[in-house]
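The form predicted on its own is given below as one chain in structure tokens.
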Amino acid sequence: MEHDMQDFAAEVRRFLDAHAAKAPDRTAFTWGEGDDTMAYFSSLPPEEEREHVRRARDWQRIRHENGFGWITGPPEYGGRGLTPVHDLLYDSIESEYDVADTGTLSVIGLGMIGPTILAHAQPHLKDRWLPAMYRGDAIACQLFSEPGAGSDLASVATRAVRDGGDWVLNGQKVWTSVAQHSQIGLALTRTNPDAPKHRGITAFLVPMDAPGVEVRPLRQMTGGADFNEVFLTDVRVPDDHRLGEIDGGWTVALTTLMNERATVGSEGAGPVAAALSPDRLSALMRATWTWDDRALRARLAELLVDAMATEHLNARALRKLRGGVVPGPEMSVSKLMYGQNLTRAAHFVSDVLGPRVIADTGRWGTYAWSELLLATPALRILGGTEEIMKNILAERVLGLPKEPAVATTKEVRS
């Protein structure tokens, strides 16, 4: 295994050396130099965002043409058939190079929906979409959340009604990332309103250019529009675009959700990673003359210890993968800690900076933190709210009793 990994690493470096330049040293930090961006969500103007997506698709195509587009995927769909450890090794090496950010493609489409299509779609859908997605030709979005069904996803109300060989979809989805760039969307719908809520759901692959699909951007308080509302009005979807069994969509959803939580829990690259950098945070305190504040120093120490613990938790999951063992609760805990650590970092910095975090004085490394601060509410919601994740860990890992069911108005009246 070790020899195989060494050969693979050498192959990856040959590929990257031929197609990309080395990235600047991201570990070196000097206060006042370089980009001080500290944003979790994008705030690019639409034209710049489209160019960003174009570069991501071009780089994904180059990866695919050289055998790195879908490292863990089956060869019959353009993959290499290698292990998750090979995938992680590739990501680690690629981070040393200056390449396009493919998060628009990989986090949702390739990381969550691709594996779901592979596990549950009919053969013609796999043939049509999997090679296209991992080649960068197609982008996929996740049509799950609704105004009345977020963390309680089984409460989806979007209806799908059978009409001959088609299904007619009506409803509204919300918080849909990359919908404006997507060619397909994985939708959860209610097909049997009389069944228990987990058992009356069916999943469909919806062409985003189908008549009746409308995408509306949602403007965030950070200034960007990463999310969208998607309205489905009499959208006709063929039955052969169904994933899984009729009324069996919850199983399909769980496949996507487990990949989502693993993806969110293992994040940590990009500008926001600097939010937990000891060098940057201690330099910020010295630059603002707060280093002598013992209470702030104690908070910083606690934050950095928890960040290190989260890193070790991720490393433990990686060791399990290398040993051929599927990680247990590590990814759920990691997802929980990731959001909490970034939230604590943003609040810590706001206490250090005071009014400078909301008033742009032009000073390097100060007002730039406002974007992360404004994003913190979302960090504790996306991928499963903190409350939901704690319930999962309490009930399924610690074996604690389930919370008492809350009676509905209908049940109370009866």
The other form holds:
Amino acid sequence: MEHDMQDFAAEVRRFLDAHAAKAPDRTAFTWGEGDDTMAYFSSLPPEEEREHVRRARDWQRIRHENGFGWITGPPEYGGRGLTPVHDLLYDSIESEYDVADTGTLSVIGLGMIGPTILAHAQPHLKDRWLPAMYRGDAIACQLFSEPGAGSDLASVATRAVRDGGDWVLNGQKVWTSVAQHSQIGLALTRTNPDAPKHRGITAFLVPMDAPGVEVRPLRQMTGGADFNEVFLTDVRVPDDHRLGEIDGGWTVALTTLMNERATVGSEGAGPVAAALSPDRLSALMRATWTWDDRALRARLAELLVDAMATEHLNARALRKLRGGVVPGPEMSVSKLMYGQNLTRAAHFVSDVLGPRVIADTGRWGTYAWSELLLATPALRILGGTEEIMKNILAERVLGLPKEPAVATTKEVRS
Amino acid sequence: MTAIESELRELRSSVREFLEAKSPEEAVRKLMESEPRFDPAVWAQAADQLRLPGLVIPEEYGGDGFGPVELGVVLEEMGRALLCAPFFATVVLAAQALLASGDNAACARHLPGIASGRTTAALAVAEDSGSWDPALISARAVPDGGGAGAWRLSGRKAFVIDGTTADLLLVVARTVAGPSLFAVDRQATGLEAEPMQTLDATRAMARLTFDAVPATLVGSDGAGGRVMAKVLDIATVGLAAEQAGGARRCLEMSADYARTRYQFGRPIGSFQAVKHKCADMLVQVELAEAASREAARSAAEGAPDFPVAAAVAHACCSRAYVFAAMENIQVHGGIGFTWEHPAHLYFRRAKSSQLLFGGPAVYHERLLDRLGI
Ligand SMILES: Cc1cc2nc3c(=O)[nH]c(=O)nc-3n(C[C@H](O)[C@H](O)[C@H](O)COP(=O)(O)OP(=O)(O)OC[C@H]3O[C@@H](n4cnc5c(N)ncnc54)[C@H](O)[C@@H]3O)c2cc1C
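May I ask for the structure of the form predicted in complex with its partner chain now, the form predicted on its own having been displayed?
Below is the whole assembly, all chains and molecules, this chain first.
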């Protein structure tokens, strides 16, 4: 195993050396030099955004052509058939190189939707979409949340009604990341309003260019628009675009959600590494003459303790994976800590900067932090809110009882 | 699962089994009110059956030569069980000080006795302020004139774990060359030891007074600061393991209680306020275990980041244990505040462990210092 890993690592390096330059280390840096952006969400103007997506696709295609497009995927769909550890190893080596950010494709499409298609779709859908996605040709989005169904995802109300060989979808999805760039979306719909809510849901793969699909950008608090509202009006989807059983969509959703938790924790490595870099944070304290402030120093230490302990936790999960053991609660704990660590870092820095984070003095590395500050609330919400994650830890790991179900109006009436 | 991991599991389960038999709550409660605050018979069994005192003593000195990872496993279990025993003082503090001194003669003289469980030992560093800062040491030693290596030691020490019972005392005192390490025999004339009242009754502490006590220099004159720094790293990682074990136990007690205690016709664990408390405890416990075990690993590998990992483990586990111990009482409600319930024993241990080597203000600065901040 170890030997195989070394060979793989060497192969990865050969590939990356041939196609990319080494990246400057974001954690070791010189104050005042280089890029000081701390943006977690992009907020680029539309043309630049399109250019960004084009570069992401190009890089994904190059990866794919060299056998690194889908490291864990089955060979018949262009995958490499290797383990999650190979995948993680690839990521960690790639992070040393300066390559296009492929988050638009990978976080949701390749990280969450791809595995769901693989597990639940009919063969022709797999043939049609999986190679295209992992080659960078198709981007996928997750059409789960609705105005009335967020944490309580099983309350989705978007209707799908059978019409001959097709289904007709009507409803509204919301907070859909990357929908504006997507070719397909995985939608949860209600197909049986009379069944208990988890049992009346069906999942469909919706071509985003189908008539009746309308994507409207939704501006987020950072100012940009990474997510969208998606309106579905009489959208016709053939029955063979269904994933899983009729009314059995909840099982499909669970596959996506499981992958979501693992993916979210590993996202945004750039700004995350910078925000939690001891060198960067201490340089900031020097530059702002807060170096000696005992209260701030104590907070900095606490922050770093959490960040490093979280890294240790990830390292342990990785080691378990390497030994063929499925990690326990580490992934969920990491996801929770990841949001909290970044939030705490952003607030710590804003206390160090004081007024310099409320208006731009033009000074390097100061107002730039406002972008991270504004992004942090999302990290406690997306992919399952902090509260929902705690419910999961308490119920699934500690075995605490579920909250008693509240009687629905229907049950009360009958 | 690697062979090493299954061996560690075996070690853990045999220690746990031993402690469940020898250190149940009743035994802990009895010992914490007696003198000495440990059961010599149990200590002898720990040595004979499990060879625990010699676990991390090198083989050349009669031990089994295991490393920090195995030590961590044992300490996690001892922390869970609140074992009253001279293990921490003897093995984690005193023996490590001897090893860190690099004084082979002193090691050969004292470590075999420690490894076999016949000798217990203590390390006396802090004085009335409780600080481990070498600059604050005022106990002094002067050459005796009587012979090479013979000194006379004067001054006071405090917070010395197992200081009234240890057979061998290792003492850091100041010479003209700076802080230095000395060995003092329990029977030496001029030495007085009195027990201190302690917040955590399961860990005995003493105040020692030295009045021109004969002492032997261990290691080189003036090297005490370096030895202390090294010992402190090892000791804080050992303590971290103990803290992680105690915190895990608090979490288990809370989760068990939350599943079975009914109020308003529901198990209290179905109330989200309680559920989230338990989840928060779980997060802290997972981080604490990761931090302490990774620090032990990096010590075992001699990794250059060990000092940072040690500082992280100390801070992370201190916080986790205090948090878990407090929330454990809260989850238990009124019963948790009674003397009869074990929750307070963990609270006392958690708080006292957090502050043993100086507390948050000190360990935060240690971490920043190690990061060059
Ligand atoms: C940046 C961003 C990107 C996103 N991208 C996508 C996407 O691509 N696709 C997609 O489908 N969705 C996406 N989402 C939606 C996200 O999954 C939901 O916002 C999230 O699950 C919470 O649902 P909600 O917003 O409806 O909040 P609500 O569920 O209404 O929650 C509001 C508050 O109530 C609390 N709460 C709710 N239920 C409970 C409970 N049982 N116990 C305790 N507290 C509770 C929550 O924790 C929260 O604090 C995205 C969200 C964000 C912020």
